[in-house]
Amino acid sequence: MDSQAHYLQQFANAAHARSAEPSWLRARREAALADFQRLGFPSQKLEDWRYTNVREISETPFVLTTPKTVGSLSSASREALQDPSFDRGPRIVFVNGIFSAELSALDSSPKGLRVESLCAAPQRDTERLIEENLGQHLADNLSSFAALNTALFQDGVFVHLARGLVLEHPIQILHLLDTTLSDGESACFSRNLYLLEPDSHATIVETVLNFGDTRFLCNAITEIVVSRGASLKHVVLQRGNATSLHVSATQVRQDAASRFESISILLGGKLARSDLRSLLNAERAECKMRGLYAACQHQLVDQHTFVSHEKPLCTSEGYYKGILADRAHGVFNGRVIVQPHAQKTSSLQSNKNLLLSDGAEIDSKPELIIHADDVKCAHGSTTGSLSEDSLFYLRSRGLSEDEAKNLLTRAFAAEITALLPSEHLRHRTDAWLTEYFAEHFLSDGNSNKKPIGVTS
């Protein structure tokens, strides 16, 4: 059975889960599985997915994934959800793509707010704003894994805030990919849907924790709406292991004098591939998008950005930092396009790279293209290596060869590190990116190398 025909399968076998889906919903999943079907997955002669190779998700017959009980969790799942950044906000969990109403915690969202299952909330009030924007900001040319998501997603999460409501804690979203729970390689195909209205402020925290040895696939998919004077600062910190492929986009739209913040860590995984969208839709809007991605052994993480200014005298930024080891392989491609009548736009965008092996590879694209002639664009990339000269310093200083590339290394990181929104996420990441590296400094078994000048 081909890939096509396998997906034409696990749709059918859904079929009884979805019998209770309003019909607008079930149109719009014939529609997307039909796209798939003229699509089919991307292939490297498409500029977008040039580097990136999908094989290894086309040729494998992934079954998605279906609930299992809490009792169920691996030790490390749940000694994940021990993490103290979890205790304060609204927190929703999802175990393989599936809601978990008994590890969330949603009894403290305050008067304004709604954050829920998507599959799951309220029909009385929310259908219609669902309706309305599930599935209606995607860009056309998104990839066939969107389409394949639109018609196979399980869950995810719906979050609404009432016009001026401030958070004081962000939204706390747990996803916990655990194949110790799977029968065989698993896909879950997860769909957000987050709406902002005017002169709203939050902050949404995404965790993405991968467990276990079989192969995993992820797909999802996030639509964003910043309404007029609204503000979110979205984060998302994926944690992948050696056999995890994610595939994942984000699509905004900003409204005037919105604000859209972006914090984005991916650490990890065979495969990670993600795509950030921003549409810059009236006036005064602001884009922010910063980032870091880590890559070992031969892994690949993919890094894909666009921002589209629409209107004039919006601003966006972009920044992001690469550190790939062994064999790995980054790839960056941060587009900005300047509409003809965006007058007066500020764009600057920007990409380092630091290679920590003579066979580690970057292929690094920022792009401008600007039909506009009153804007102040910019953009550039820089990859190179470890200092020799800051290297030999930290050694003659009593450190040892592994300890001194890791403190650069990690150096290197805090630049993004250090713009997240909490002391307990700086920890975390911190305890991540210091385990991360210090496995590979050491994987070679020269941990005993002497400091310069330090004698036995």
Contents of the next structure:
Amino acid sequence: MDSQAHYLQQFANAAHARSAEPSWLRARREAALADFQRLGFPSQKLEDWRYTNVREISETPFVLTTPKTVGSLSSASREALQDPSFDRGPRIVFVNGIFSAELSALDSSPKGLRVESLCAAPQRDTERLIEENLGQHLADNLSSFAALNTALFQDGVFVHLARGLVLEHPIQILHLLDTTLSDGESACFSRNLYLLEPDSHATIVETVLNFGDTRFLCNAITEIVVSRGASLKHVVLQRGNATSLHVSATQVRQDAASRFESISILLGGKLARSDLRSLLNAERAECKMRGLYAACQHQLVDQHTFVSHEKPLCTSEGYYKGILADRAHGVFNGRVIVQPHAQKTSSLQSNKNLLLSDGAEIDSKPELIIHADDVKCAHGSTTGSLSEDSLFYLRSRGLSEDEAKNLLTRAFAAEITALLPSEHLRHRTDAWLTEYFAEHFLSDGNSNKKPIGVTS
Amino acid sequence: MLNIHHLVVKAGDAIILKGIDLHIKPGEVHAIMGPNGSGKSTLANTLSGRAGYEIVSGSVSFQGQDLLSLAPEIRAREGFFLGFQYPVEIPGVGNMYFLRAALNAIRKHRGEPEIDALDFLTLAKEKMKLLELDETLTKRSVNEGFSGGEKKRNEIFQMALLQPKFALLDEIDSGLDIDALRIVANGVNSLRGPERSFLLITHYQRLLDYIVPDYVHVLFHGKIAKSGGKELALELEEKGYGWIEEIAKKSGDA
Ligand SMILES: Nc1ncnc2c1ncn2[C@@H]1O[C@H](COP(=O)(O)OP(=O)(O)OP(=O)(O)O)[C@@H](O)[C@H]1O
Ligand SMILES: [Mg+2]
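Same protein, the form predicted in complex with the partner chain this time rather than the form predicted on its own?
Below is the whole assembly, all chains and molecules, this chain first.
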């Protein structure tokens, strides 16, 4: 069976689950499936996918995940739940893409805030909001993965903030992708929709963790609307492993004087592709996208960002840092378009990469396309290795070469991790990085080597 | 403590050290002076294990061990300390975090238990006082944005914390104002003792007024052209290096 036929079959298999869905949604799914059939998986001939070969995804007959009992979670997954940052504010947990009421804690949500499973929502009062927004913000060229996601998505998060609501604590979203639970090579498709009404403020922290060593595909599409005067800080912490495949895309629409800030940490994964796009749709919108991506062994991380300045007086900032070790391949593409009427645009973009071995590779391409004349825009990209002088300085004080490299690598990352909004998150991320690079740096035969994906 | 035998070292394509002999006993303070480019920092880098220096011939023993066969971090853990002429700035690496890691690496090597964060802080505060270092400075990244003088004081602060057996201080006095020079010298003097030795590299006799050496050596074109007591420094201050050149030429002829 070819890959498309395989997914048609998956679609047919899930018909029963869809029978309870509203007719508009079924219609959208069918239309999306037709789009996917027409488009197929992206080939490397497409500029946006030039460096990223998705053959492993298209050629593996992944089976959609099914609900699992919480009792069958691996101990590593359980441990992840113990993180103190999940204690405050609403928490919504998904196991292999499927909502777990048992692990979630949604009772404490303040008035005016909705945090719930997207698929539970259509039967309720929020159906109209979902119908108006779901799939309506995706740019046409967001690739066939978005179409496939619309056709197949199993569940996801729906967040709605009423006008003027200011959240005290972050909304925590946790995705446990645990193949010790699944029956063979499986895939989950999650779909998220966050709507911030005018003048509301929120922080959303999404943690995506892979466990187990069976091939697993996670495809996630998120649509976000930040209305006039509203502000969203969006934190994504994603830790893949040697068998994880991730293709995720987030599309933001920003209204007048809105603020959107993204901070992402993408750590490894056999293949991790992330697209983050914002449409600055009205005057004085501000958009900040900053993140760190890291990969080792034969992994591929691919970070694409896109900001479209549609109206005057908006500002955007992009700052991404990459760490590539062993024979890992990194891709960064940051595109900013300033449309003809978007005068007084200010946009700054920078990408810095650290290559830790001769075999590591980065393709970095910041792009600036300007159709207006009164703008202030700059972009740049640098690639380097660890400073020999710094390494020697640390070693001359007694640190081993491994420790010195690890410390300097984490220092490179610190500029981004320091942006994380809580001590817990900074601490957790730093621990991940330490472990992740210890894995790479410790020379063979070193006994305290720990496999990636096992928390300490 | 430290014995250097006929050390010949190449950097790039050139022989920089052309046969150095130096013997430093426990408790002694030696000073090396010499014109720019004579090879002082090359000696310091070679002894501390920096890459890029090729040992053509000769040997160095440190407390009976073959120093040159040890990795830089093992030299440090065995009690060898280099105070850098140009300490590097390392953004993102916290000074205190780094120093505790260093101290613990050394303690572990000696079979001693690790020091916890609290005890370390107490210890560090005591040494900060000794060096009259501002506490906020030590909370920053290693040397980041430090003034020239602050960087040098930070080197001595590190030495005071790590308590090496032998310290090689490369131009620890350059860039220091008069007060800072006194503070740094006090720091060094407070560490002097019968078991600990120092090698000071300096251009100025002034430092040696504060830290009085037992021996002074003049390095010239990669060789020790003359050795003497502390009065040799005064003589150099007065006469410059011209007369040393004469001596070097004569010994070259011989
Ligand atoms: N890696 C290298 N490659 C080539 N030449 C080098 C290298 N390192 C040092 N040299 C040369 O060796 C000579 C000695 O340099 P060194 O830094 O040891 O001098 P110094 O005595 O410390 O001088 P200063 O008083 O200016 O600090 C200089 O001519 C220098 O250019
Ligand atoms: Mg020098």
